[in-house]
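In structure tokens, the next block holds one chain alone, the form predicted alone.
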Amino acid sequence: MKITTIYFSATYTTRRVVEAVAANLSNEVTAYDITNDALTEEIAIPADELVVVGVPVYAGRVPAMVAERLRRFKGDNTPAVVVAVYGNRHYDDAVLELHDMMTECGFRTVSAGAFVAQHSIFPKVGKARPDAEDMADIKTFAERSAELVATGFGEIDLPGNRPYKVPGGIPIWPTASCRCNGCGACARLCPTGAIDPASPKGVDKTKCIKCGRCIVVCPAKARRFYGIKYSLAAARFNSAFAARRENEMWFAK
């Protein structure tokens, strides 16, 4: 079966994510990166092939951004794999919002996972995962949603409230340090614009979603979130989430 992946992928570990999920399904396989790609057309996919759709959790939602890019697809009940990663507090209401969100694309989820990846925010929480353990998690929810997809299947029953939790936030955002030469890679790979190229020390509070794109983009390793309320935020973050979470993955019946 032909293979679509669509992801958002600030920091690459939603990107990781599904595309083990994909290599584990087939080796035919057309991506659509949408973290900087804004479509501008519609996107069909047909009833004959399967797609899976990988989005990061911030503060337990799919983020607003995301949702609307996802929205330029469009299924002819088309099967899907739906995957959540989230950095080890808790996916909320993600999942089911990402399914409900497919389902109004036309697309029918045959599966839906919540995988763990290393927060973007507080990288000390579920550091280096996804690891080995949660790669062979994704192995066996790729081959059982194969399985269904060639046997056929029905609903599926999702974790989550409607409506879907209000997020929070911390007034934190990613700045640069004296490291910073200009050199503009942070701007260019913004996905939503937030940093100046004529002036990418700051950031404009407003469009930032605190990704953590500009962070990991940083030839210079000079971005970052710092400050006491990020020192404070992330002491009891740490604390309260050091404990490991495991994937929980679902399917339909």
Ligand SMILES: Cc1cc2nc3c(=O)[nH]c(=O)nc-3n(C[C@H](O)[C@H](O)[C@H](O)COP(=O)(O)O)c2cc1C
Contents of the next structure:
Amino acid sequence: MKITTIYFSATYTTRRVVEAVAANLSNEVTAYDITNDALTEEIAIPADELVVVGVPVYAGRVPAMVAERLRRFKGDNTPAVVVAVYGNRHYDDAVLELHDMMTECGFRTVSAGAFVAQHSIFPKVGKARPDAEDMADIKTFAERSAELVATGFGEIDLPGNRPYKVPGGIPIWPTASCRCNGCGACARLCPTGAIDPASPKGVDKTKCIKCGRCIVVCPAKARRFYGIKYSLAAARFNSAFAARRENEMWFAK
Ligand SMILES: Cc1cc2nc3c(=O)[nH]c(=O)nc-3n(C[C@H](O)[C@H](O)[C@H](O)COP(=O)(O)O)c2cc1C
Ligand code: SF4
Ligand code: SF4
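Could you switch over to the form predicted in complex with the named molecule, since the one displayed so far is the form predicted alone?
After this comes the whole thing, all chains and molecules, with the earlier chain placed first.
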């Protein structure tokens, strides 16, 4: 079976989950990374193939910039495995929203999963996930999805509400310390162009989506969220969401 993966993944955990799902399904995988998307053409995926689409959960929703990027992909009733990766707090409406977006693009959801990964703003939450147990869940998820594609499937029931949750946000933005050597990696890889390569220590608050990519790609470990607002929010998050959450999976009837 030919697989197409489509993912937005700022700090690479969604990519890991999507790649693991795909690797358990087939050797023939074409990947579209829409994090720094430069695609403009329409990509049609025929009915006899399978799509694995993955996004991180941002404030209980699909990241806003994903919708526009997903619209380039057109299914022909093509089956889709829908994956939301979240930082051990909750996925809220993101699984349902991603399913709705894919349905609008002509895909039919065969299965959906909400998988836990390390929180990209508060890394002590969900630390080091996905781990071996998560990978075992992903394998089971992929195998059941493949069976359903082979035998045929109907509708899927998913958790979440319409209208979707109104996203909130914490007023924090990452900046760089004096360790910054001006290499420009953060500016090159920022999905929204929020870092000026000529002055990479700062950030354009109107463009930054707090995705955390500039922090993980900085070779000098110079960038992070600084300040009292971040420290207070981190303390609250670390204690409120310390308990391990398990992955959840849903399958079409
Ligand atoms: C702006 C933002 C909002 C987030 N909101 C949530 C959330 O509502 N629930 C949750 O559990 N995790 C949340 N997270 C954590 C991410 O969903 C999680 O770390 C995910 O693994 C990031 O995926 P990535 O590594 O592919 O970027 C949020 C992260 C960011 C950057
Ligand atoms: S500046 Fe903001 S949007 Fe750009 S990579 Fe850093 S956190 Fe993400
Ligand atoms: S990646 Fe780090 S060291 Fe390089 S310019 Fe950005 S903040 Fe500076």
